[in-house]
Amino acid sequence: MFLKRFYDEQLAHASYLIGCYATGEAMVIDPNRSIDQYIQAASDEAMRIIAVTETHIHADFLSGSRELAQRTESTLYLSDEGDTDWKYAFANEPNVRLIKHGDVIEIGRIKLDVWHTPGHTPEHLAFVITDQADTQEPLGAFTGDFIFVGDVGRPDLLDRVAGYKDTMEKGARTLYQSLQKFTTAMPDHLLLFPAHGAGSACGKALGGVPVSVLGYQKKVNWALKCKTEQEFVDGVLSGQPEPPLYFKEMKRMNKVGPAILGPLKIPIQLLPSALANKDAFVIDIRPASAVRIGFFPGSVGVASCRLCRSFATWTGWHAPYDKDIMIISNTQEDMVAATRSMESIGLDHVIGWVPFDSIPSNQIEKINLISVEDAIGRNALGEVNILDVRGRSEYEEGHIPGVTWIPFGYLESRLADIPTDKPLVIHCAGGNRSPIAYTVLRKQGFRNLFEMSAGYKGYLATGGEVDRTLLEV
């Protein structure tokens, strides 16, 4: 048997590609759409692509199962579990086998055994796989986003980002019962490859390490060592961190088919004259320092992603999927690494890009800098406004006392609730997220902003009073 793992940084997802030697046949488990490395993979072995599946409706990026079943003229395996809600609406597609729990997919000699998890999602799948060729005993078990290590997938993503009302603890006891029937189910050795890592807003706590042993997660996974029914649900419901907005859009995509993207192609190069068009969304993707030097009024500025792991989710949560795109950047080479990365979540209508360098002078601002000993002094005394931008959790463990807390993804369905009667001086944790927040509320028409370049991270250093008051649920 053959195994190999993909792993994207950006958006923290693992995917895989299995192939039995014997037969030269393979199978591509929860793809991405950069589809050609697969596709590589699989020839780098000798091996053919027959078959496509993944382990449910995904919302943190755009699946590529759809086109890379279509390239290689493979079978695509949805569920078919879950209500009316969660079934795909391409499942007519004549390449397309639906599933259920207790089928099974054979590629070569290797058996994947089709387990119903729901909980994360209703239609969520994870699969059971056994090397024939060795032994009928399962090997492992690809488990999407039902257990990750160290950490468990979130109920909570229906309510707060498909629409769904109500649906928490419902999903919360529907994934505790799944996790009992599977763990219980199999044996210990059983290795763990889920679909994403540290660093992915699927879950609160995922580890680092690509993969683990069942037996060892029980020891050591918190969702696997709850005692009580009641215990995993106030556990799993709490300390999540806030959704990127894009995440609504994923699931719709993802459910109704996303669209296939073709040949790669590069966006064209634009005059500065372009960036007066009003009804297209600007982004800035060179780094933060330059940023602050130098920005066009009306772009966003997001660290690309030769620069910036969270450039992907960054993006999602303020990039517009109804309009055409444009970037400004220092080269074509970090443009193009940009465009593939916006269109890992669904962003394809780049239109072009503009080189920083050819933008008029008497067209550029700067970011107004602020220290944090002056911006402390100046609050002190009434005269500016602080505005936290981090997310929940570490405003929860510690914040300045007295400052607004808005996270960074929300500015633009928060506006009314910044504060506008003084100067803004705005902050996150180290500098990073400080920047695209400026530049988003400077496109909003704000004018009297600071940025605390520091962060937080610099506040602690000066000894200063921290607050740590929980905000109400």
The other form holds:
4 protein chains.
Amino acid sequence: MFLKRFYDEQLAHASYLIGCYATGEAMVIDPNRSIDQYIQAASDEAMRIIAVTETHIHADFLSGSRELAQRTESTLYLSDEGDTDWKYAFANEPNVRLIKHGDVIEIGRIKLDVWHTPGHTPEHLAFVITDQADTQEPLGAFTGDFIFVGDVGRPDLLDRVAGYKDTMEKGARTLYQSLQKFTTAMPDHLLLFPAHGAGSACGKALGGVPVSVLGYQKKVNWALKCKTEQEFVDGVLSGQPEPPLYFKEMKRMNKVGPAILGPLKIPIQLLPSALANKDAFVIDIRPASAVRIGFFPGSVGVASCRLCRSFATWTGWHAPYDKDIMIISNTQEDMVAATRSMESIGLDHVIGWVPFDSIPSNQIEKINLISVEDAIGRNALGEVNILDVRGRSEYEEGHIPGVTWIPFGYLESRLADIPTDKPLVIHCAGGNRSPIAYTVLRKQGFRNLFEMSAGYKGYLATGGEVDRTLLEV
Amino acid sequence: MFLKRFYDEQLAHASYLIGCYATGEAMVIDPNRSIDQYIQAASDEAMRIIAVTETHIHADFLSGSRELAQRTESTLYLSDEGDTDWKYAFANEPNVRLIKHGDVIEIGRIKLDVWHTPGHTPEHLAFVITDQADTQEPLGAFTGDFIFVGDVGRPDLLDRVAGYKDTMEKGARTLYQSLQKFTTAMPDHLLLFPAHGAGSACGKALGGVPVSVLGYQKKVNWALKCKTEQEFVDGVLSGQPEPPLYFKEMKRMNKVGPAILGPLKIPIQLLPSALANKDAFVIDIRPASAVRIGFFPGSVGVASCRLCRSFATWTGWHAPYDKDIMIISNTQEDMVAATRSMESIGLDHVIGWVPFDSIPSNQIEKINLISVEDAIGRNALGEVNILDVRGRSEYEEGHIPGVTWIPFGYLESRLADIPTDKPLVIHCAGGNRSPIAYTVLRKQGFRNLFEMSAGYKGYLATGGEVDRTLLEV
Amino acid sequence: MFLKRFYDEQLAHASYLIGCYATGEAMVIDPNRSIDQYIQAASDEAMRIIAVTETHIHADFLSGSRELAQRTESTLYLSDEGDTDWKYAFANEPNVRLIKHGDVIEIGRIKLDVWHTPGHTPEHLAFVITDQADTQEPLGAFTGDFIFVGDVGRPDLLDRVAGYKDTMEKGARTLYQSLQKFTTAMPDHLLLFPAHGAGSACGKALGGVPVSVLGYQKKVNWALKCKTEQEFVDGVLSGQPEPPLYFKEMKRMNKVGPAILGPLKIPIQLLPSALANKDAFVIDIRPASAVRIGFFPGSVGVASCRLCRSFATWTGWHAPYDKDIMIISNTQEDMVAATRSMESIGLDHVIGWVPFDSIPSNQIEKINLISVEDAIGRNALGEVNILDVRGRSEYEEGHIPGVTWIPFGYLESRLADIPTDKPLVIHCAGGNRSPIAYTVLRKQGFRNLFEMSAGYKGYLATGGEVDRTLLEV
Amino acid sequence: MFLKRFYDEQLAHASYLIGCYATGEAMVIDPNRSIDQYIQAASDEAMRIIAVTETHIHADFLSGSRELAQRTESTLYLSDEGDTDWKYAFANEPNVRLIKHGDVIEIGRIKLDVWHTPGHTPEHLAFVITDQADTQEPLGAFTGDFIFVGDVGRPDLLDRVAGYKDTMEKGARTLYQSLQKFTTAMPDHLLLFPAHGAGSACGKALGGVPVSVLGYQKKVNWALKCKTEQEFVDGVLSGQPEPPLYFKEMKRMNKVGPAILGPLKIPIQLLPSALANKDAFVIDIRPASAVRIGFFPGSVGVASCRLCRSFATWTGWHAPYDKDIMIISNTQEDMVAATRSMESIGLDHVIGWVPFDSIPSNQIEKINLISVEDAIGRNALGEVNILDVRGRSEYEEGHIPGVTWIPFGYLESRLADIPTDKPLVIHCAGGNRSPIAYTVLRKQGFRNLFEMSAGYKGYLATGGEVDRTLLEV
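Same protein, the form predicted together with another copy of the chain this time rather than the form predicted alone?
What follows is the entire complex, opening with the chain shown before.
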């Protein structure tokens, strides 16, 4: 048996190719839209993809299952569990086979036992693999967003992004039952191959080791160590990160059927005059340091942070799914990479790009910078307001006393909460998100904005007072 | 004044960007469809393209004028000379301005005087440049297919590819008059910037120096040295290479209006089963050496020759304009390059590619190779027929006695002329075109084929007899 | 805790980066010479490499430990186990710390317990990892060539490549004891991270899943299922693949101290006349299909096989460590990749490359090809000899009756065993190794060679008789 | 005859490959150190380089003649004109042939007549090409730094960079005589192929058209239109740009014999601690916008300007030839490109690079920015000094009243002239050179620095007063 793991750093998403050496048949689990990578890897092993599946209707990226199965003329196995709200709308396509708990898929000598593991979502499946060439003992399981390394899939997303109400607690209890059944039935030496790694918003505490073992998780994973259902429910519903707004759209698109991308496109270069089109969303992908020196007002600067890993998620917070998108970039190479990233979350409507240097300088504005000392001093004198755009858990761990707090992803929907009586100083942790917030507000017509680019980290370095008051729930 | 020359090796095609340093305005002359290169170069010089033009309706590549002008929101200057058969069908588009002999275009301080120079085609223009920042004396001229380095544009294409009759001699005489007028009016120090270089089928003897001077051409260019019109007419109508069949289609498309390419596409990978589609044209772009070892019967192996320069032209001879195209390749990189090449001559219908290694080995056939000695020996014994697929001039310079001669581009249309009573030995000059001919005939159902891959060059090395009989006209 | 696995397909070699999120400190285990990859990955995680180690003195690739530790100014932990023959000669370098069974290394909150696990080699160590941020239970172990997925490290290499005598059985027994101790002491849920994957010559049956669990291996790994020491000893000493000849050199160099590569170099292009230098080793890296059509006699064509994975190993069989190396290639890109591959096994003396197309055609020879039918027919008539160059296990699984068998890696040392009374037909399994054998013999002055490129696979397809006689031990 | 022009944008340097189709022999004129490009181009044309030459001992880049001739085993033709000070020190190498006025070089059917054309330098040659396949009339000339498009080579470099005294006027008169002789002897239709294009510091007014014609230059080139020798002398000695300091070193190295680069090297990544080495020169190649936000004090930020064209020249102003060099970069790709650029001017001692992001933040400093309004206001109040680091001609065209003027390339040698009594505001034209100046002064220990990044352009936009006083000569 052959197994290869694919990991997308931006999505913190893992997918898997497995194949049988004896028959040359292969299967892909939880693919994203970069489907060429799976086809290439199978071909490198002289294997042929005959099956594609996914553990559940993903919320954080657009699934590549449908396109990969069509391209490779494979069978697409989709969950038939969950109630009518959770049925795939494209299940009637000829190559789809619906599967339920207890079903078995065979890929050469490899056997996959289908387990229904609801909780994160109602239709969620896990696949237990047995390499029958070796033994009838299971080798491992693809657990999707059921069990992660160090955590479990959060059950609160339906309420928080899919428009459901009061499903969180029920989901948490269902998840507890799923965990009980699965962990009891499986041997301790079972390998766990989850769909996400550290940094994913599908859980709160995912670890940095790519794989784990059931017996070890029982010892270290907080969720598997809970003594009572209630302890688990309380734990799993607290401390979860804000789910990005685009998750809702992902859920919908993955259920309806992700659009077939087909040939990848390289967006064309546009004249700066194209930026005048008010109906398009303009995203500036240059580094924060460049955006500070000059940006096009009206664009949103999802400046690539130092590690470039948050690009897809941060863009998902702000970019609309019903508008054309234009990119401002320094280079064609970055522009193409950004286009591919946006496609990974279904933002397919990139109509072109504008090199920043081609924009006439009289249409450029720069970010007003303010030092920590200046900002704090003026705040003390009542001359400015301060806006903290970090996430909830960061805010609760400590913030500057008296600031307004709105996570940067919610700005557009909470404009009314932003004080406008004085100049506004924006900060995040260390200067990656504050330029985004600045350009978002500038686009909405705000003026008198300042960025405290040193961020909360810079504030701490000055030895300023820290407020650790928790937010009301 | 700034001037940059762009040269496409495959098309042997030169285009030009000129710009005025004083105003930052720029113009492009005779662009091909790789329009990004012009936009990038202008941007590198901090210039902005405001005008695009072309010397005539090209026959050998698809023009990029229309798309470049649209993309850059430039004025597109098109010839209004020639009779009704030679009017651009998209001349009514809002950014088009029709021009005639005597018109003047100004790009900052640069002046272009429009000259009507018919002969190669009836609507042909040349543009005389004056850098008014320096002097009122002309600096040079963009001569298109009017005057080349060492040659002039052939006047026989209309008859030979565009379906006209008996226009050759008239065209030749018109061209002579155009030459007389132009060369008399212009100073000897005039720089000549033609649209083609060595290897183009738009003339017969283009030189390898990219640029020349009128005074020097008067001394060395056979066409400018003719003492009488008749000498010129006889000269220009003899010895021209076979014009590729696709030239006809190019003329039509360039007149009607080349399709707008928009975002470049990267064709998707297909399963080998896609090759069963008989309605698509399958082109194999791997090197000849690889095709010999194994090819898919039904594909045409336009194997990249050693220098890779003939790919577009050789493909143009064989690929249809009304069918989907599939590519067989070793690598995605080559496949994308081939796709771009085909787009340069309007073959836009690439629907996907198949990696050669993914084709099941039982669907693969190899080319039967035969040595020169064996082929000649068996030919002497009457056991085989020999087919020479080189061009007319190569054939006339010397060929193996008794062979059948059909240029490789005409094979599909002359199947009936190919002897089938004995095994057929195919050869070209040195093994670049014979695999194409082999696969073309194999696709048409021929069997009992052999490739003498050492070619005529190999034959000469054996000291064999040479027949230099000319073909009847 | 962060963990990242690096896998080199050509060496079938796995190395690991682990890091502590709390302190940002990181460690690398069993690095190869591509040390930039570890530095980059640590930097991507905002971590800093402070320690480097290796499980043992590797035989199949040149270790990057020394250079990585120097470059990153890290502590280099080296085994102090084994007798005086197995001491690192560079252990006195200032950043080296010698370690023994029972020692503990701490990287932030991560603890590595050092286990002495002799058998594959006398000084072999395993590192048991505990993520003290989570628990005091061990999480997994870096097992090097001690326990693989589905196999264990072979104990016969010292005899077979390092010049030792009669150590095989003793090594096997030692290994058995090491396994007993380790597997008894460790929990079933222990993750196993070995140094090799499928295809490595350091074992005979490595699996295609990158990671495994002790509890599962106890059920499926033949070596852990043996009931008696003797059963294990018999098993581990039978059926091992031929170890490449270069293994001996690797052992020596890794013990003495691998040369510091420093800045990577891009070999220069040489004139074809350079090939006349008889003191240099000339390697042709073009595909087998190209080599067949034309090669430079005197070069050895380690034509990249379809999957390109055997390049380093196959080159190691033939290239000398005491000569300059010249590369014949089609492209600079391939040439650079081949140079890097050769560096991975210590072949650092590449002095330049020659593009194949620049070699005058009169210095080129082609491989004589023969069909299976022709070869078998002539063999039956006693007109030719057949040479099978596959490995021992392939030969024993079935071969053409009456052939001479010499694995392609031993040809140079067994020239006297090759029959020269008749034309010689060379074959391997499917045409990847036969061009190497052909060019090796051609270089040694053999003539009258033929390649049966369809190989044993092609022979089987004809339904020919199969001889399954085993070789004498 | 084949001719190809190579143009290096950073050096504004043109070199040429010419070849004879009949014999396949080729020659390179004035190569730089990127010698692979010439070998590749010759190979693409199936030609073989048999000769290399240069017009003179270049001052602005390191010549590739010696290495190219050695690599291709060609004859290297070197000037034997000029007095003993101007003899090549490596003329005794076996493949060198010395040439003088009147000598003839033949490359197949191509003839090069050697003309001695002193003035720019005493040993300067021009090569008049005749394509004898066509005619005995000359086709063109490689004029080196003798005649440019729109200008002539400056005769003042010997005094200004090579340590000579009072040679300027003599050189100018010699140049005048050379021009008289050459332009009188040559036909008006002669093509001129010079060694430099727009932007070169080897002249003052080079045009943007790559090629010109003698007859046309006689009409528009100021130098060829002078009526008297004195008019020419006065003209050619006025208004020349400051020659970069590294020119002196180039002259010396090109005369002594440029080092053979051999295999290109990719510098290794170093730990930030390496930056503590005070004996090395640290160059930061990140964009100005990034340097402003954070730089390592002690590094010199030759930030790539918008067009990236000045990198080599600007680095040449500051980098020492006798020290190791370390690069600070964002990416390996940029670092390698910068290394190649530095090699083009002989800065071969790059020992490694440090990714900017790996430098601990407490070792980073940011550039203090100041707005034009603030700077001018404080200047009026006597609170700051202003330093203009633009070139002489820019300064004379207009400057802010009362500023100190030191071209950025002379800062290190004129530290004593920089006022230190008040904070210092540095500006250039538009923000490309001011970060260099800022980091140079910071490295020298200056404090209280501010950058007015909007530059003189920004000053003009405020409508401020302009001082047009010329500098004393």
